[in-house]
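In the form predicted alone, a lone chain appears below as structure tokens.
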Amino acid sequence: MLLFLLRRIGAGVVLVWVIATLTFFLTSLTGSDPGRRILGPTADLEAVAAKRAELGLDRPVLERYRDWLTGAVHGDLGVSWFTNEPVGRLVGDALPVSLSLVLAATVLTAVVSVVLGVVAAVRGGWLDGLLQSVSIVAFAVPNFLVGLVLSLVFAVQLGVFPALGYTPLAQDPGRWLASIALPAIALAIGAIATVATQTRGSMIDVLGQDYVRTLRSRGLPTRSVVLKHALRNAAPTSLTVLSLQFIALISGAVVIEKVFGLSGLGERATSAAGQGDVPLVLGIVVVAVLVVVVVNIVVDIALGWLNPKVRIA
């Protein structure tokens, strides 16, 4: 386990220098001046050679990577260059909103959608066929259409939850979960039809497994050969699905943040890609695949224990 560990640890650490290396040379090639950007089309050309100097964009693209990589591996993301305030503070204010989001969002999606997906491979029927229905339907329906009309009706209309904003959670958990509550189901509608179909077709295979039926044959109650026996043999790649569908949450959550005036990653990074503001955009990438990799060793502990197969993988 411990070897399985290593490799997947590894792995990360490799994908997060390849997408950082990569978003650093690209915003390098965009051919935008970002002292011009900062001092304003009115200043003139010497104001604006020495703002690219004091940003250090006079010096070549190798070593200018070679003291970010540097400082980055140290925990030194830079300095914004539009508010000279710290990459790592910037981004750390916005990381929590994000992730009680995205994390709000990936919960919801796994139980809602184990249950609708056991439930529709068990009852089948009608069931199962408004099961793929709902599922198609709420797949094709952008997330920010959702969450606006989930704002309209429950935030402006009925005035249960809040329409804009975000609350921490160390101030209020009641506020946080009421501010996060529709951005979260919001972003889950999607990932729940998803997520909820693969997990119908899974326990469909598993169910008409030889050892199900020797299950059933001697006895046992259906829940306990659905919940303890078929369920956990389904779970891996359902699992799978869900970890794919955190990363479309990631994505998705630019969006919503938008929509529901939340100041989270996403938010900060639309904001630092119109600018030009390079060190944010390269901060916040680093951090978002940081997340990714993180979620997925744990996805893949998970596996490894439901499955040991895995762990030689």
The other form holds:
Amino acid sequence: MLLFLLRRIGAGVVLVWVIATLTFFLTSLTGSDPGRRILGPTADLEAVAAKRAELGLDRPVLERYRDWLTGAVHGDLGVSWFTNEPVGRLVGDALPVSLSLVLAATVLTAVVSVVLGVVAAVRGGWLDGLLQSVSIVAFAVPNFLVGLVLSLVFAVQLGVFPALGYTPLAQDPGRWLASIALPAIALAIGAIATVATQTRGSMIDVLGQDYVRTLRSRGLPTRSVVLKHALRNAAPTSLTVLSLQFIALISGAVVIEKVFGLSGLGERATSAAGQGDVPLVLGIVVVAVLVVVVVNIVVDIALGWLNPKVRIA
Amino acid sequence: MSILSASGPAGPAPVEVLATPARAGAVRRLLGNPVAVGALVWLVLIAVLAVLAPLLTSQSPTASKITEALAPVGGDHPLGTDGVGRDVWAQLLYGARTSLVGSLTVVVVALLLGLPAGVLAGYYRGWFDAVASWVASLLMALPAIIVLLVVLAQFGRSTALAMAVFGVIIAPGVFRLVRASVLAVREELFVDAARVAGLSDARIMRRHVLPVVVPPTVIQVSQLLGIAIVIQAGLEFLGLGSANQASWGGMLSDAFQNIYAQPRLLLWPGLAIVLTVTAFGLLGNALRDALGVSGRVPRVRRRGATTPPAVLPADEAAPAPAVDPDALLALGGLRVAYPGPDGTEREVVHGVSLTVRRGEVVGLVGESGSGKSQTAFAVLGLLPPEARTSAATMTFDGADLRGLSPAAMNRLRGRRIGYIPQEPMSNLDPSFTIGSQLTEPMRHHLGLSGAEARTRALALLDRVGIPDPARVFGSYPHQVSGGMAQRVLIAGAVSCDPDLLIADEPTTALDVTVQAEVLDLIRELQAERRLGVLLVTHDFGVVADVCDTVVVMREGRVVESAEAERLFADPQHEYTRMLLGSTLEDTPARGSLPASDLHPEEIAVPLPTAGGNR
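The structure above corresponds to the form predicted alone; please give the structure of the form predicted in complex with the partner chain next.
Next comes the full complex, this chain leading.
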């Protein structure tokens, strides 16, 4: 198990490194002159050249890459070209907002999907048909559209939730929850459709297994057969799908943040990308991939724990 | 915006594909499905509107006139104007162009990369598979929108570029699906045979591999088209689409700016996106049905998967056999039927009657498909939910089993009726220890504490002949052998001191050496506890070894039922004679010995089975 974990961590480090390197060279070797971009079209050539030198862009790209990588390994992601603030702090400020949103949506997805998937698999009939139809539509609605409608109804018309803005958890847990409730629901809809459908499928699979019949032959209550035994055996599939959905949720959060005026990573990424703030873009990509890698390792540990064959080996 | 979900769970999705002839009628089947026709009509309509946009409106979708901002419906503007005075109807038409072109770009790129890579990786495996799979997992770990932001930051706002890059990001979904399909077919017989026949790889691929790859890919393409529209709308909503190009996402962005002043603006682009993406999704599902590709999930409408079917009293006045006062289990006129695909019922058990007395071992014998297992499961109430069961008599220890509530049936199952399954390894829950599976019913039925149940379970494991009970108690099913697992299941069946044991081919799946030991164990336990046993088997050797009475079934009917000795000595029914004959055919003892004098080992030759009965 320890070896398995070390291998996964090693693979994760390699993944972050590969992505960071690709992004570095993509952003360093292409695009318009950063000095020109920062100073604007009216600046004279000398000022642009001076700016380039100030940013160290006159040095060979491999040297810049080495410096950036050395810094990044020590936790220093450089300085924003536009605000001169450390990228680490800019990302660090925005991360809690995005993580709150994505993790809340993940928890919501996990809970609702398991309930819906299990109920549809166990009860069958019209309820199952309804879930299947609704999930096709839920999958088709862009989550920012759901966000817009939720915002329109619950924030603008009814005023029960704030339409915009984020309250940190440490400041006021109740208002924190209120500030991320609508965005998290909007974000989770598509993921719920996907994970619930998968959970339903794997539950139906498991409920058809021989050992489920044997457990029932022992006179165990349906509750134990379904919720303890069948769900436990169906869990790995759902967890795997959920971990893939987590990546999709990070993607979706970028757009949802705009709808609800949350200044998270997505908002930072959108404006940094728009301006061409290369160090900030790089920092955001590294942090986003790092989050994905950490979550994947956690999921792998959970999958290993769920599977006795892996756990014991 | 659940991107990447089209690629499904991380493992290769098992895909079953019918043979090529099934595709001949695919188009006809597709057009016979009203949902598919509806989806197709909508998509064709959108495509026509997109192509004919210049004929359908004289307005420019991008010309803004601040003086006409948020103009109402009517006049020059059939759907009004947006926040900067652009015509909504014109934007909707030209936006359809943008959406369709963008989603086609995604699909073309994803197919160009994913399809050949998937075929090559699945067919040749080796280093290419390793590298391609690694690249795929790398791409799948990337949040798509963040990558697109980086690319657009470098190369400027361009919807076409963004969609091409998204095609690359989503290509692993195609790659994995194609690879899994090719891997599945690669090992199949016809490919091996084709190789032996000396066909070239290219020909094998064209003739055998591609037909299997195409149907699931077509379905996935339909889903990808929808996903691409959603992702594109997201980018446009963020203001990262091409400038001066009408788009549905851009319309939503404008509607968002004016959400207080004119919420109606959300309606048209929102509806266009949702309906179009839903149409692609429904079309994908319809294609799945039409092409006969089934995922793992059965798509039939089902009743609940755990609601046991209630046994109904027989409606005809069947001559109920006189119930033996000694009977532990009395079954009269049992019928089991299943609904067929065309709505009619197909009966598989036609009025079976049998009696099991306390301390008696009754063998229920017949070939595969004779309905013997159906009969046993009907007694346990463990038939699949769609089964329809009725009986003139069905009593256990004098109590009527018909119409019993699931809860009442649960109090009998495990507590008073024990069950030993056929295949030991698939009948233990792989996720729980053997100890926990043994103690749970005892704690539930007998109200034992954890420690008491453990003591009792260890004693039971010892009793069934397991050498190191403590170790097995803490083991998971995959850590013990098949023979051990069957002993564990027998221990489980008798753990709550039942009166009746129902054993479904308890030795069929075991090695010959273990079979005799397990039979001995069942017989010992039966004698020790005066159990009534209903032993389902196709093996006359087993019958001769342990049964007092034999009931012979054929095609859902009892053809003969007699004491074991009498049946062996003097079989009455032609079918019984035939079964006995086929059992004895290859045994050296055949000849002058009367059947009843045979030693079980000598006649323990299983009946020829019609397949699948193990």
